[in-house]
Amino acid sequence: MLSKVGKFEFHIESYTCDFTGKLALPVIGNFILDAASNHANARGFGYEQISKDNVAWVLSKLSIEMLDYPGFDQNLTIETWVETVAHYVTQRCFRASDSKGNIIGYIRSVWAAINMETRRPINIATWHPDLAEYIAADMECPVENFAKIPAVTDVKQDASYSVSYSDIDINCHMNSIKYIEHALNIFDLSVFKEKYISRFEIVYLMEGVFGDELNLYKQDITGNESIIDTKKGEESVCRCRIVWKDKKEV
């Protein structure tokens, strides 16, 4: 049996950095999805294996907490493990370390397995009972469990976009990281010059598909906390909570 914890190395290239020279948060999202995919594939419950059952993993919730962001030409190590397996969801956690081995972030995520024809969740414990064998009970993730992100009301629309070719992934719906990119695009560059994202939470409520017209609404809770509600018509597709910290605090 393979180790319950997977460990993956990433090198920070120029095209993965934002204008400040630091690794962009959506790229961290891509890295953790890559780590999750490789960990699952090696243990028999990755895309290649489960697609034969006409099943796909779908990200339901994601919470990223970062103390620091690595910069250009540095390395990032991501460790990942399964924390819990319930009937319809499984929680997967991640730990991020810099080139010197310092822990700079933790990530918590919730996944559902859906039938690709019905688009409905399936019972994970019945479908893949062996997944529970990889629960790493000795690993700790200090990221708090997910709290409800309220809807944004009584504010003007901040941005809109039509779901296009580059937004669609292999499961024929909008890629989970694309929602993050569009949410961050609401903010002016001056915000990223002065602050960094300490905590980013997102809950996915329904699928976005090609041609959908999505509208984004931002509500500032405090000077360092914002909620972004992405809607299709009156229905929320996803909601984000962003907590900022001043860079001088690092």
Contents of the next structure:
2 protein chains.
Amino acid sequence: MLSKVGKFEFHIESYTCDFTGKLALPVIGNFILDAASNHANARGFGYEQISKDNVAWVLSKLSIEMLDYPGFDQNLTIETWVETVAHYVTQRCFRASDSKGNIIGYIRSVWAAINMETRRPINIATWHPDLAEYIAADMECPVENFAKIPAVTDVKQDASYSVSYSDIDINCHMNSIKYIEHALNIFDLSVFKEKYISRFEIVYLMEGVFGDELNLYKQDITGNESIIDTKKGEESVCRCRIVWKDKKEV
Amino acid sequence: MLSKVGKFEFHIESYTCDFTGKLALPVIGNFILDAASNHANARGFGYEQISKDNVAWVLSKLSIEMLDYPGFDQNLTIETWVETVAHYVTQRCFRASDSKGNIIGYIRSVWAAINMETRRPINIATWHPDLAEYIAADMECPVENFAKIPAVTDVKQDASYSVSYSDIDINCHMNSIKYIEHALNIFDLSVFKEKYISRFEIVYLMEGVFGDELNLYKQDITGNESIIDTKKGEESVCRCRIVWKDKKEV
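Write the structure block of the form predicted together with another copy of the chain for the protein whose form predicted on its own appears above.
The next block holds the full complex; its first chain is the one shown before.
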């Protein structure tokens, strides 16, 4: 049996950095999904293996907490493991370390396994009992458990976009990480100059497809906390909560 | 003296593929800019070195010709070299090969060196005569020389976007490759299902900055050739020409 924890290294290229020269948060999203995928593949419950059962993993919630972001030409190490397996969801955690080995972040994610035809969740514990054997009980992930992200009550629409070619993934749905990119794009550049994202949460509620017109509604809870509701008509497609910290506080 | 030709290898990760499972064209753009940057840095005329002279490289034109696109988990090798050095521009070429060593594409690019304060081009031949020593005369790049891309005369606006956080690079201008991504996003998904981009040309005319409202105008020249004009008000920021080929022709 392979080790419970998978370890993956990423080199920070210029095109994965934002204008501040640091790794952009959506790219951390890409890296952790890549790590999750490689960890699962190597252990027999990856995308290709489960698609033979007509089952697919669907990301339901993601919560990223970062103390620091690596810069250009540095490395980011992502360790990942299964934390819990319940009937219909499994939680996977991640630990991010910089080039010096300092822990700079933790990520918690919630996944469902769905039948690709019915789009209904399947019972993970009975379908793949071996998943539970990989639970890494000795690993700790200090990311707070998911709290409900309320709907935005403000009616003012802050931005909109049409789901386009570059948003679509290999499953012909909107890429989970692209929602994050579009949500961050409603903030002014000055916010990213003065602050960094200390905590980013997203809950996925509906699947976006090509041509969907999505509207974003932002509500500031405090000066450093905002909720962004991405809606298709009246229905929420996903909701994010962003907690910023002043860079000088670091 | 280092070899005239630099060789760089890229692994195709899932998040760099489009919905067809092939490397997305904008990512080829990221890879070649990365290769150009590393080639120049190693030879003494890279970004950091020339910024000491208060000079920056500015990409003026780019032309990408691809026979095939590598898929997920494959490698792409990019070789790059200096083809010509004139007074105010230098041409850099690239050769793309797949995991088996087959040549699958060639790219030609034109660069100016500008004074960062005056934003005026400087005479490359006198400022950095050593650049000419790196001209790889024995390398061939069969990409046609740049032809003028005409303005789009059609007045119907096909899309628009506001330059946002994820579009901005470390120089606080719009990232050259993001113009390509936005231009491709005006096509229907069915086009990417049936065709692939055989040739993509872009000429950069103005620098976009955060908050710019950019409008896209598309004109179809033939069923397989389109021009896309990206404008800020009345002025063109960049123009692209795309030549598609039917996938069944491959």
